[in-house]
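Presented as structure tokens, the chain that follows is alone, the form predicted on its own.
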Amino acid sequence: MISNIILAGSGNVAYHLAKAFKKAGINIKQIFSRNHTSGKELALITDSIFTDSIDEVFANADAYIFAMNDEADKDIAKRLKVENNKILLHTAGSLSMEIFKQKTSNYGVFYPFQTFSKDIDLNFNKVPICIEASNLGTINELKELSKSICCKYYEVNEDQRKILHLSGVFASNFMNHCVYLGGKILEKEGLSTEMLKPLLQQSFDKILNNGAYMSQTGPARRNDLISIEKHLDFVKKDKNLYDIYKIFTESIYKTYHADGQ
């Protein structure tokens, strides 16, 4: 069982799992971070002991988990020295658990499917774990471990987490860019960018009720080329605004008018 947790990594996604293994009694050693004002940050959260060298982390952790970026995590694994019989995870959605296969047996993924930031709270038991590992032990313990901070788990291959994290870029990553957007649209002409919070709130409902494709409305859907005409009329001093509302618009039309009407 693990119950002793070193951590590579303090930004976002390291700072909520650290949280979440602490609420649960799940006693983190050490915080390894190159970052030295957040990796104190989070090692004092997490009463745990910060160091920013690879050659001080302790050798005795049951399992080393590594939440940076892929780079790095690639480079530090390669650097740690442990033991055989140690677990070793990444938190990735596009990296393979074969990174930490020149180091140990038992490897694997905890990958967390959310979007985080430090300054947003999160319910971890709403959280999805996917979860790979490099044998059956391994897995049982990620299994035994999703559990204990609440969160659902799913048996996920290299592969398909791959595609899950490419899905998240669209359904979140593109959608909060789009907001974004659409409040610099507001700002520039003066508005107030607090009305658009209403139709944001309705149409996330609508999505998690109904299902994007039956939720989605707007020009494009109805072939309102009138309106599309006037919107790309305003926005086309502005090159990068343009491309995306027309690539968005064919893209939303030959959703619903496949066929042409």
Ligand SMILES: NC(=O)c1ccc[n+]([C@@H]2O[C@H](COP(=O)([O-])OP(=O)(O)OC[C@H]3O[C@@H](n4cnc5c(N)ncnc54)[C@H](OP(=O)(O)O)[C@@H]3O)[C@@H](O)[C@H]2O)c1
The other form holds:
Amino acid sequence: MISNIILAGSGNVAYHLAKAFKKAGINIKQIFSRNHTSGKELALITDSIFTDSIDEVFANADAYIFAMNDEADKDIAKRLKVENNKILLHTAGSLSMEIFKQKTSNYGVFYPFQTFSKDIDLNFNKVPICIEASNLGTINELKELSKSICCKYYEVNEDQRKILHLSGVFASNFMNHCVYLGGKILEKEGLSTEMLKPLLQQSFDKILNNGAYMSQTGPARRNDLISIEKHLDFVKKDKNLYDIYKIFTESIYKTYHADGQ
Ligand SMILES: NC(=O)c1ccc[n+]([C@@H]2O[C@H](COP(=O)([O-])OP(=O)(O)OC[C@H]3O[C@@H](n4cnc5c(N)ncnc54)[C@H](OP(=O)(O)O)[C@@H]3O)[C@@H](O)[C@H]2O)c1
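Moving from the form predicted on its own, what structure would you give for the form predicted in complex with the ligand?
Following is the full complex, with the preceding chain placed first.
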């Protein structure tokens, strides 16, 4: 059973996981982070010890969770010294768990398929955790770890995890960026971004209730060429907005009208 953990990184994911583990009674033994401000803050919140030195990371924790970025995870995995058979895990969507195979026979992935930001509280009931491990013993440990923080877990292999990550980039990251761009258009014209909120709320409700395909509205869905031309004319001075508008319009058009509907 994993009863103590060392976290590498002190960003969004490390912050939420560390708090959830502590709440579940799992000891956060140490926070390793290059960032003194966020690292010390997280160590304080979780009653753990901060270090920015890889040589000072304790070698005897039950599990080590890497929550940095792909390059840093690989680099720190190479340099970390741990006792035999300790569990090494990362939280990334598109990184192989094999980065740990030189260090231990017990390694894997603990990938939360959710969006994390420090300033937004998160209910771990709503976090599906994708787990993958080098052996049965470790996968069982990851199931128990997921249960301890009340997450639903899914055993997902590396290819499936990469596909989930890709899907999440479209469904969450790109959608978020579109909302940002929509807000910028309003701000530039002196209008309040608050006006977007009811539209966003209703759009999400519709997607969740009816699915995205059925929920689509707008000029491209209606094949309203006059509105599309007006919009393109309005954004033509901003190449980025112009290109994005055209790509999305073509994609929506092809989805609903390619067969001449
Ligand atoms: N955020 C999400 O919604 C989410 C969801 C699922 C999975 N993930 C995965 O979880 C991992 C962490 O994501 P995050 O959102 O928590 O990232 P983040 O908020 O940007 O935090 C990354 C952490 O890694 C540190 N770091 C970055 N480069 C480093 C380097 N070269 N050497 C040492 N430390 C380094 C950062 O330090 P500084 O503060 O000094 O930059 C920071 O502490 C990533 O693999 C990500 O793909 C994220």
